[in-house]
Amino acid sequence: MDLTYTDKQVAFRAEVRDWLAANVPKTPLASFDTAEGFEAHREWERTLAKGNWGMVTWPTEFGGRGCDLIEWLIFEEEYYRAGAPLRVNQNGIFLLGPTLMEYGTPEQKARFIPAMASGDEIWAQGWSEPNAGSDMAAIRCRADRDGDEYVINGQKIWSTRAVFADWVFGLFRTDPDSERHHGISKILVPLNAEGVTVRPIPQLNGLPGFAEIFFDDVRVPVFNRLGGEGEGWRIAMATAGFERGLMLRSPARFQQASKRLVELYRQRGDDIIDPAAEDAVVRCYMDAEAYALSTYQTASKLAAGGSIGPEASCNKIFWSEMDLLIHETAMKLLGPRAEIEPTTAAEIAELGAWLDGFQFAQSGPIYAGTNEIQRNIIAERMLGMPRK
């Protein structure tokens, strides 16, 4: 791995920085877990798309720039440095988009990817079900074939962004006699289809970041199935690799958070009581830099023709627990003021988004596959340990 940037990469960074400086909203957008904030973030997605910045690694015909993964990492570094809004369509552009690139038909790519890149269609993820969370192979939601359509019945839960999203990609059992990993297909479903009911689920902060989705004789065309019938598990594992391994949590997110933590430590100065605080701040900063180097190494491996394997589980554990440590350390530095939800400009300037980030970080070890499950994967597939 060569950490020296080429002239082309240096020029690309300058182009990204200039565009963001001219286009990033001057004031923070409302949370995309509110109707107002969701639409504001959708409009930001459209602004990105107009500059062909929606997903820079995608081919130009789909609204991208054909960038390699190193350029994507550069883009992410500048994006977070500029304080640009979080991506409301992250389920689409970071998870479903790459999966469509790999497994979709030309017709599916033409239908779904441009609308995804432009922000016209925002995607939710529909994998978990009651009694089938991290153990996705236990899903029972059915999609029965009826000619050129599937008839879907069942329930999904903890569907991120589903409250205001336009579509959901999910796993459905297309062979009613199958068990576990077999007989499952990945199907794309419009959330405004007849028979779909979406019920919000509040997060710790009270906002509806999740939803449960009920399907009652929902009809979708077979065209909406991604890959062959019964191939859903294999395709879902590819999506999970993107989620755990590289795309969903770029290192820039944590590098900027660790820099803000260092600044918070300096601001608090003599008010810091905990003698271990300095060690925790240093560790957070070092972990964020180590994660960045590891991600550059993974990108270099992929560029050389390699693939993301079970080591994606190591990645997921590392970034989720690092995120927790960063925000737990910030809470300790802030002391009692950490419990204040910032509302005024002065509070926002002082407290930033630490409380909101702390609350969200609690979910890190759970979503994208619980860390307990990831440790099982590491033990079995990387270390070759026997199953109990």
Given for the second form:
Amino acid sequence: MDLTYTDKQVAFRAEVRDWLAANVPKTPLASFDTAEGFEAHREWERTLAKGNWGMVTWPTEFGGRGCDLIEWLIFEEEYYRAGAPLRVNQNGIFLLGPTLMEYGTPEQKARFIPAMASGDEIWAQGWSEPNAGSDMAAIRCRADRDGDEYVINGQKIWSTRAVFADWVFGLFRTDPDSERHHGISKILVPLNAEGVTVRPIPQLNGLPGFAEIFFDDVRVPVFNRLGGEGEGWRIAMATAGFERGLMLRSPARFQQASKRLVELYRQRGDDIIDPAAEDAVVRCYMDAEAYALSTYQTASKLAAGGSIGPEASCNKIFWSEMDLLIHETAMKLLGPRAEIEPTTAAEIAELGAWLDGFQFAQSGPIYAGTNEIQRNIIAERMLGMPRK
Amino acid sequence: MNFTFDDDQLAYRDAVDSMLQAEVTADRIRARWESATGIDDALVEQVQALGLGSMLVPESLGGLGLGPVDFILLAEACGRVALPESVVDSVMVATPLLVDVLDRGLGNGSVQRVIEGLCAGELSVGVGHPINPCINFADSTDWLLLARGEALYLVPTDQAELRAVKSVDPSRRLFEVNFEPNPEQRIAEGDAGAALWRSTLNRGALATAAVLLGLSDGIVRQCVQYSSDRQQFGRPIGANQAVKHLMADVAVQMEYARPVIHRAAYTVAVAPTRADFAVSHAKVAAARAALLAGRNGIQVHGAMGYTWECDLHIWVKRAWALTREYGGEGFHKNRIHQWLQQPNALLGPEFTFGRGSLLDSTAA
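Return the form predicted in complex with its partner chain of this protein as a structure block, the form predicted alone having already been given.
Every component of the complex follows; first up is the chain already shown.
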């Protein structure tokens, strides 16, 4: 055990910090769930890509830097420390990207990864359907083979970023006679294709962060299928595994938030303080540290040739509940002014983004597999409790 | 950056773990409750044969020269079987305290002799840290390390006054200890004494945290077994989500206590004077997991969980006792709170490790 950084890692951190200091926009961008904010975030992705900072773990030929997971964690620490914009293409770079690297053909990688890295193609995800939420194997959206094409019919829902995105990846039933997790394939679909209708769904904050997607005889080439026909479920499970758990919500996000919470706590007015808030501030800071330590331990195990088991399901529960506690506590500390949606510069300076974060935190225990499903996975696959 | 244990450390853990799993059964623990000393002498010899007695003693003093990181997995293994004997306290608290005294050029003729006796497994030493009201198994020790203010005394047990008190945990044999300070038995005082007691508290809290994690693991294992065997409505009770989720909640808390404990062990080893935050975090996280394990564990066992007959309470009651040992939740949260309140505390994602972090022993 050696919990010190190498000289190379220290130098890498300094390089990241310098570049971010010179390039991170001085004023926060508008939400990427608005048309204007979406394009501003796309522009930021382009800036990142020009400096080869878009996805540092990717090979250099795809615009990355071939970094290992420890360097990736360092990058994220500096990224959140610098207050850099959220990643509008997170569906692409964190979820689809690693899957393309593992299952894509050389031609598919060449077609999709550079455009993903450059921000020219922003990705939405298409897992859920109206009758397939937690039970994703119940999907019915069809992709029928017709020569060199698939003809897609059906509906997806809760597709994050789909309102303004360029492409969607998702699971489709390529064998019409199949049941459950058989006969499903992973297919990539351009959202400007004929027959695609996107209907925005306003989220809790009123902005269209996700959408319904209707497919009406949408034709895509067989080239757009990732992995073999009928292998979609297995590939999706791989995407849902560790890489996703580690990459989707890196610890630095919560460490930075809990640091800001401590700062808010130090500034509190004495009339606002709730004895429970003191306990919560301590707990939030500890939990964010614990999540970071756990991630470093996991990254070290992987580097030593180990693998990740079902214990990865613990992290989804842990970070989503921590995120709720961080923001609930901030609301407590802001007191009666917590309900104000900041619009003026003075209000933004005073109230920050806590209210928006608080609303977003409500979704954490639901998306990426509800925490109830995660608890089932932990009980059955990690602890060995009976399935029935 | 390598946050893993090496093959030697894991092999040592496996050897200790399998010996304890085979030897420390619930029946044998219950037998200790009826015995005169509460100690299984044969087991103590087996532990000694595995080298635990001398592992944290420097090679120059005849020990194995290992450190807290090497021992932390073993402490967890002791908790997993709810080992009654004070092995963890002896290895991780009493022995390093005596070694610290020597390192500071303090002590009297007895200190080195006692360390050699500990290495050889010929004697045992109890520690009376002022934060704990009692000393466990004090009646079976040969020497006691006792406090009077900041001063530290090494006192033959037969010269101290012991009064037995009863613990909720029948495996624990607690004694309130009183003594007449004798200057010849004083081995440290003033700032040195305060520093020794402070690092002793951290080592004690760290060791206790690891034991609590092991206890949680032991409880979860019993619950998984019981809920798989016990049938109601024609199927195992563990098939119900409500039961599964009780255990999953414990697993999540354990998963995020474990690396915290490992970081605390590393910090105590490399930057002991800056270890308060890491140790307090470990103690709070481990206690939280263990208390939840106890409560949910009893619930999963139903009425059986509320009986003396069911072995579960061997683990649960130890957890109740140890959450308070070497500082309860309030003490440790307050230490963290004070750190977070310091204007010069370096907080944020870039300070988990590295320059300026609490692991950086060169930092101010």
